[in-house]
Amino acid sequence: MKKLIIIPAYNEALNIERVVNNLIQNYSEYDYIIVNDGSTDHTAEICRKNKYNLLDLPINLGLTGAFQAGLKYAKRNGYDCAIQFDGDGQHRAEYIEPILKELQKGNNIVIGSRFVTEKKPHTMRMLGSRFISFAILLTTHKKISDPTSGMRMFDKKMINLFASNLNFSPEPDTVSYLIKCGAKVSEIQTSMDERIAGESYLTFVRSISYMFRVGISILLIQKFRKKEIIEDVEEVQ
């Protein structure tokens, strides 16, 4: 089984070596590709110096563009599954194998969730997460406890869909839409670390704006979207 770790990276010069070296040393059974999303710092330079597997985008496309580039790479190279793994060091590689096992139970997408067995804290950011979870439950009748988690694994069918559709983003509204199309989505409990170095692009204001925009998309926009027939999607050859 060919397994790929996709690492979108934007200005992660302070974190990328620690993240990738851990994967190389301890999880060599997985291939990886770093998608440098037009970083303005030394991220690409560090990757080239270390001879990391690198897909170097000439401009910043954002998470959606970077992740789609990674999935196009996965499709082109015949991978059976691919997992999004942040380059900031917050995701823990020890959970990749349990996520894979959950995927192999017949799921199309598995989310590494912080809140399957743990309670969601009562903060403003988590209020937005609750709103998105409620929107997904209301429109799909499926409970997703951590819809904004960036640690997600996709099977072959999903690799093909995401790689072939420009309007597919690795965001909760697309996950919600795919559930309505018949995709099987599951979660397993994971833990995530705090960012050690660098700054997240998600400020408080951006976070609130993001939560509102995604929630409205789930509640209003996605119902007008033409449904994909998941069963008829050809698997990556």
Second form
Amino acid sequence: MKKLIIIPAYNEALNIERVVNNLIQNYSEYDYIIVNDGSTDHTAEICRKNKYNLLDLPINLGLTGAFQAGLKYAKRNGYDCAIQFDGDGQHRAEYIEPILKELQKGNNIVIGSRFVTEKKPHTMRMLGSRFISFAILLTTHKKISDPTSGMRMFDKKMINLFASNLNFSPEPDTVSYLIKCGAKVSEIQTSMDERIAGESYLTFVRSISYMFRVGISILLIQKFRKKEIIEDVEEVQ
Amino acid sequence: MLGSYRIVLLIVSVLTMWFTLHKIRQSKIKIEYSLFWIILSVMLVILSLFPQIASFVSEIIGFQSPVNFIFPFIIFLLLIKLFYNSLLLSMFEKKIEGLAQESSILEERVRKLEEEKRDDEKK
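Moving from the form predicted alone to the form predicted in complex with the partner chain:
Now the complete complex, all chains and molecules, led by this one.
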């Protein structure tokens, strides 16, 4: 089974070496690819200097386009599964294996969630997360405890779908849409680190607008999309 | 229709048509996209010259005043045009994204091949 770690990186010069060296040294059973999303700092130079596996996007596409580039690479090279792993060091590599195990049980998507067994804190930041969870529960009748977690693993079928379609962003609204299409989505308890260096993309204003955009997308727009047919893996075999 | 209003309308529509043609001459706009604006400005010129057309049409449809007909009609036309532009924009974004992704994947392959070649030459 070919396994790929996709590392979208936008201005992660301060973090990328630490993150990638850890993967190379301790998790060599996985292949990895960094997707430099048109960074304005030295992210690309650092990757080239270290001879990392790198997709260097000539322009900034945003997380959706960057992650999609990684999935296209995965499809091209015949990978069986791919996981999004943030370049800022918030995701912890020791959780990749349990997530992979869960995927091999026949799931299409497995989310590394912070709140399967842990309780979700009552902070402002988690208010948005609660709202999105509620929207997904309302439209799909499935509980996703940590919809905004970026640590998601996709199987081959999902790789092919994401690689070739518009509007497949690695975001909660796509997850809700895919659940409705019949994709099997599961969650695994993980913990995440606080970012050590650099700045987070999500500021307060951005968080609010993100919540609205994704919330409205889940509640109103996704049900109008034409459904992709996702057959059951076990039945096919 | 008021005389001054007609004159303003005439000037504006002629200017619009001139501007569109000017941009075509400069090759700033593709013919396909300029068609809409040329037809629209010709329509406006005709309407400002012969406002009776507007009165006539709106009377047939059952509007009391031509303005009540012209306003919603033009707004509707522009809304359709705007939505169509959003469609085009989405398509272009998708194409650009695809190109950028493709170029990065190719660049990665070229870089790998060059490295391999360099390693082979060393041996």
